[in-house]
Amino acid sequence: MTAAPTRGEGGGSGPDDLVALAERVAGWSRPGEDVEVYVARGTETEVRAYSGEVESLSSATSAGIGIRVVVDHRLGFAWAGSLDEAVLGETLDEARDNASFATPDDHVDLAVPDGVPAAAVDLWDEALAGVPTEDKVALALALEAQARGADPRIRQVDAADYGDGAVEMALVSTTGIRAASRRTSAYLSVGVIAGDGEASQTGGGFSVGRGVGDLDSDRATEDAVSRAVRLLGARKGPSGRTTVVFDRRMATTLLSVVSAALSGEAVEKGRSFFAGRIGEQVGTAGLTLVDDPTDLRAYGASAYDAEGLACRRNVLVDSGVLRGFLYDTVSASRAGTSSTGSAVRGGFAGTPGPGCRALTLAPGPEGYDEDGVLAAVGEGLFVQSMTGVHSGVNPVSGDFSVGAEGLLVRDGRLAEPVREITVASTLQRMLQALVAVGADVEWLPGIAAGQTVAVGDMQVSGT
């Protein structure tokens, strides 16, 4: 079996009942049958703030098991979200039934050890679980109170949020697989608007960590106040191609999207752009993406991917050079390879399925943030929001077309914000156009790091 720590996820004690309960009702297999229990409890507040007053405070506890059930590879799934006794069973049951029902794949199978040893990842704040809840709600009412107050055009505070999370999981098999980890999460959260005269504009910002004592009110309100502010007085942008620098959110939501094309499932069924093109230049030389969850610093890090094997790096472009795609055990069985650590699941009520936890661009030299990214440009279309995501990019044909809105790069330096303009171009060019790559990596919420990025010759429509 893969040994899980036996103080949990980089210290501190682990899920040690839960791993024992996992491993409980996985010894319940019949002959001829695999069986994989996952198992996980977890706890979460938000609180909100609007007008000086807490406009909603909420506090929930969940916990659930997810069984899969492998007999002569057809695959049956159950989930219930209790771990009550009576439960277990019928779960464990209902998992058979429906695997009775599927269609064989020789493909289905459970994950084995595969000899890779965990990192430790700690990713568990104890003090967290300590903080009164009357603290939470301070700190949402003084984030509210800060921002409503840090600048004179500031008209009114959308929402001030604060947040917090912890998910204990424990993940056994009888195919030898035996994973436990924890993780907390908190952050602080701000929308603002700002106006002069009849024009308004809106802003965000956000700070996030393992726990309280990682969160910066200053930083989330100087973040949401600036992105408002500096767009007061946008008008619809001139067209042509120019040079465009995403700034470090816009260029997390360009490697999501980047990042579905390497999953391993795509390529097998034909949603990639990438498929059949390993071993190809498919970006400049400057381009090298990693997906990386032992990064401590990752806001998806993870000691243990969803079927419970190690976590690693996973270099999937080098040098511009495609070098390969992220898998789970039944992916990679179809591709003729072995998982990659990649499995990603939605929790006890999901199946896992390849994909990435934590990418990233290979950083620009030292200090190369915002500033010097734009310097190298000169001039061109400086980009902090974007719309239409979903529905004007396409992972498997890599058209991009999205509207955007920010501030027009002269000599190097912001100048006029712009509004109502649409950039485009395909993800395979923007790849093999990419200009600059920023030093200024920030860990955001989601599945890609943050950095700010610049692409030549996209198509801007505008005026």
Contents of the next structure:
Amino acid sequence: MTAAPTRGEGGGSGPDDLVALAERVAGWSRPGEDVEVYVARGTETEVRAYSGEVESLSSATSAGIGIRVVVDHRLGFAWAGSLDEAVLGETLDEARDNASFATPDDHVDLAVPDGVPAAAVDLWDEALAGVPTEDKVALALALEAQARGADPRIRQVDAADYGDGAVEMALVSTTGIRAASRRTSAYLSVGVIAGDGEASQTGGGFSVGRGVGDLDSDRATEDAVSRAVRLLGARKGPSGRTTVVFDRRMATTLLSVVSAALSGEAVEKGRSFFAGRIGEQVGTAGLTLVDDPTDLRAYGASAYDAEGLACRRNVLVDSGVLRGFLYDTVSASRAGTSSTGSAVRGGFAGTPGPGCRALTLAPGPEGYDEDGVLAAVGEGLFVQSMTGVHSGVNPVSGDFSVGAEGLLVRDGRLAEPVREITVASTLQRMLQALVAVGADVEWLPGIAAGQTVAVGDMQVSGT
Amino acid sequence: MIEPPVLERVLSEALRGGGEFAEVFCEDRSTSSAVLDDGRVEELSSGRERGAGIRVVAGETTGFAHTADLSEQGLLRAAAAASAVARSGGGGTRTVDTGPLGPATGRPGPEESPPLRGSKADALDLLVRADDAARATGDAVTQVQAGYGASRRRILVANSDGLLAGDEQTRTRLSVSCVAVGDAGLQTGYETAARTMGFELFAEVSPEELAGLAARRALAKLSARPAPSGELPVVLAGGSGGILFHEACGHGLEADHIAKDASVYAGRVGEQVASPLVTLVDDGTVGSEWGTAAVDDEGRPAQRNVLIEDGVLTDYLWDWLRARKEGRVPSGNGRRQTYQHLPMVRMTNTFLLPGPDDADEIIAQTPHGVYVARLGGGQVNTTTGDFVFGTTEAYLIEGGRLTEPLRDANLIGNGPEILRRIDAVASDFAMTPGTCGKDGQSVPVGCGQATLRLTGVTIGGTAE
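Moving on from the form predicted alone, kindly provide the form predicted in complex with the partner chain as a structure.
Now the complete complex, all chains and molecules, led by this one.
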């Protein structure tokens, strides 16, 4: 295999000094040892407004390094929250020492370049660095004031935040990997409490982008306020079997949960209900699932995966038929296939593993939005928030049970609000009962897109 | 970590441009972990992080900056940055004198404690023993993941009120997660042991027992039927997770939610908010529990706080910022994930005091209901009081006896309503460790409770 270096990306120069640093550390490898060096550096600002004043303002820079060493198919890892010269050598030594304790495994190796070119993915907003702190403070204060004044029933704005960040990273290995990337992000986020006599209800809204110019405070405010206000008067809903419409934000959560079962590592280790089912009909014909981090609109868009291979489009489910899983280098080797460029990691302190970055459902018929899906469903439950997803959804067994708030659906429209109910099924049955997929795709923060979906035959527990 | 004269100069710099309060929080953290998965030691990992977070409070505004540079110059730069952000927040400016720091409190560690190493070989031995024990539990156990983690965190806090305090916190954890395969698909079982102590944890905790519990949990669920749907009496086993009180009222008693009127418990001190059987305590001083520390992350000694006494709400949980506004003393509940985070009001070890009843009797006197042997996580909306908590091992109670195992489900309730529905509390008290997430920060906490009964809770199963 050729060791063609992958490098740079569209939209400006990469962090050359980080690449040089990573190359230098990788150069300290000893004979018989492969070394992968991941270095990252970032800045962030967060402003929280409350009651017309700035409650807190944080400003920080951070940097760190994560090193993987492979000797005789044994892997060791170490990280440090610093790029100081003395720390670099210590971290490499520690990773090396850790490798000596691992069980040798023929499948354990670092990624090697696979010839797939990286897409031109520009995630850097040049203007962000020049935005003065006063402007960021003003955005948070304006958001708080806007939310407070948006509706007479809003009695509290408990959090109104502006935040941004810029991260640069470089990844270099002795197996020929050389990748660099950088991204900026900015967000507005607001949480409101609506009151109506004794009862209170909460709602949250946000707007995200690569820079300040992408942010839309009207949208964040409107979303938060309408979510809180329309729940006023909510009571515990009735029990029974019904069709559940998940709003776009909830659909993002659903897809993220399903994505855990599409990880090649989970499949190889017998922790996925999809294991051994390639080629089978796992969902309705309307279920087509694609992970495509090269789609610039995706929040998780990326040129490179966490092992420095090019990110690419992977079709996982096609018209209900399971077609493939997401692999990093090790899980691919275990499965007898090649990496799909799907390694992800949680910063310099984490190790790579396969995962989605930009999962999306093929959209339904054009113009099919929330109203359209509600009209098609007729009677059911519309869910706008879920709780206990971490405690009540098991991606191994597929059991699904979550707390929910929302509105009843009657005659194809939203009716009375309900709260303190649960919605339950199994993920396997839900995929087979997907009765509607909206065309209203919205790229929300996270690893999956949002679009209105409806799932039939779910058990609702309430009164 | 840092000499007092340096800290004094840094605090002076932080207040040079105005402000009423400044604080330096220094942290040096080492972590070590190992994972055995699929029969192989897959990953040993070590990490080291140190730095300082500096906050300046000016009027209603808190300015915060952090740095990984612990030299005096690095700290002075961060102090200047925190001071500048406090001012640009528009808070009032008022210069105050900072006096000398007082004597150190808490239990500062030795000046240079060795990095956390322990014996990697000993840790791996635990994982292998756990893997063997889990697989020996039954042929249907097809997958085992065992994880070991240890961390040592040295902290030093100094503030412009003259406080100087430190602590050295060593935490050790072992967890086992199993997958079992049966006719009805895959099932999972999980168990963990975690304490604020070093490797001596394993003089008390047997990896074999832990693994056996996790494996039996997965095996039991292979024949499980779907959990019921609707409202039923629920008996929670002693030490089944304690997450009930953490979610049903713990978060709602944090003073930051109270100050913003974002809690159903705001303005209710002195009122009966729970069954008279409920006395709820948050206590950061209990033995070596997961949420225990000598001082909190603002340098206040950990203490025992009674929150609900015989069902009557007695107090909230306080950090420095919220206590200052109310003109009272903080309760030792100011915590932060790392030096890169601002402190906020958090629980430590939160538990219900044991009661007079007998655990077996409580089950025997429940004709029909659900018995929860182990809980998973939970979540609450403090404003409405609605909360959920998940089961990971549960059984049907029929005729006062445990019968069939049930598949995992979430239970949902409203805090003040559920707390009134406790009609029996036994004496078989036990604590469990957990990780509590709030506003993007995770901290270790303990939860505790004896066997108790709720007269009715909505169970989110799929059975009609």
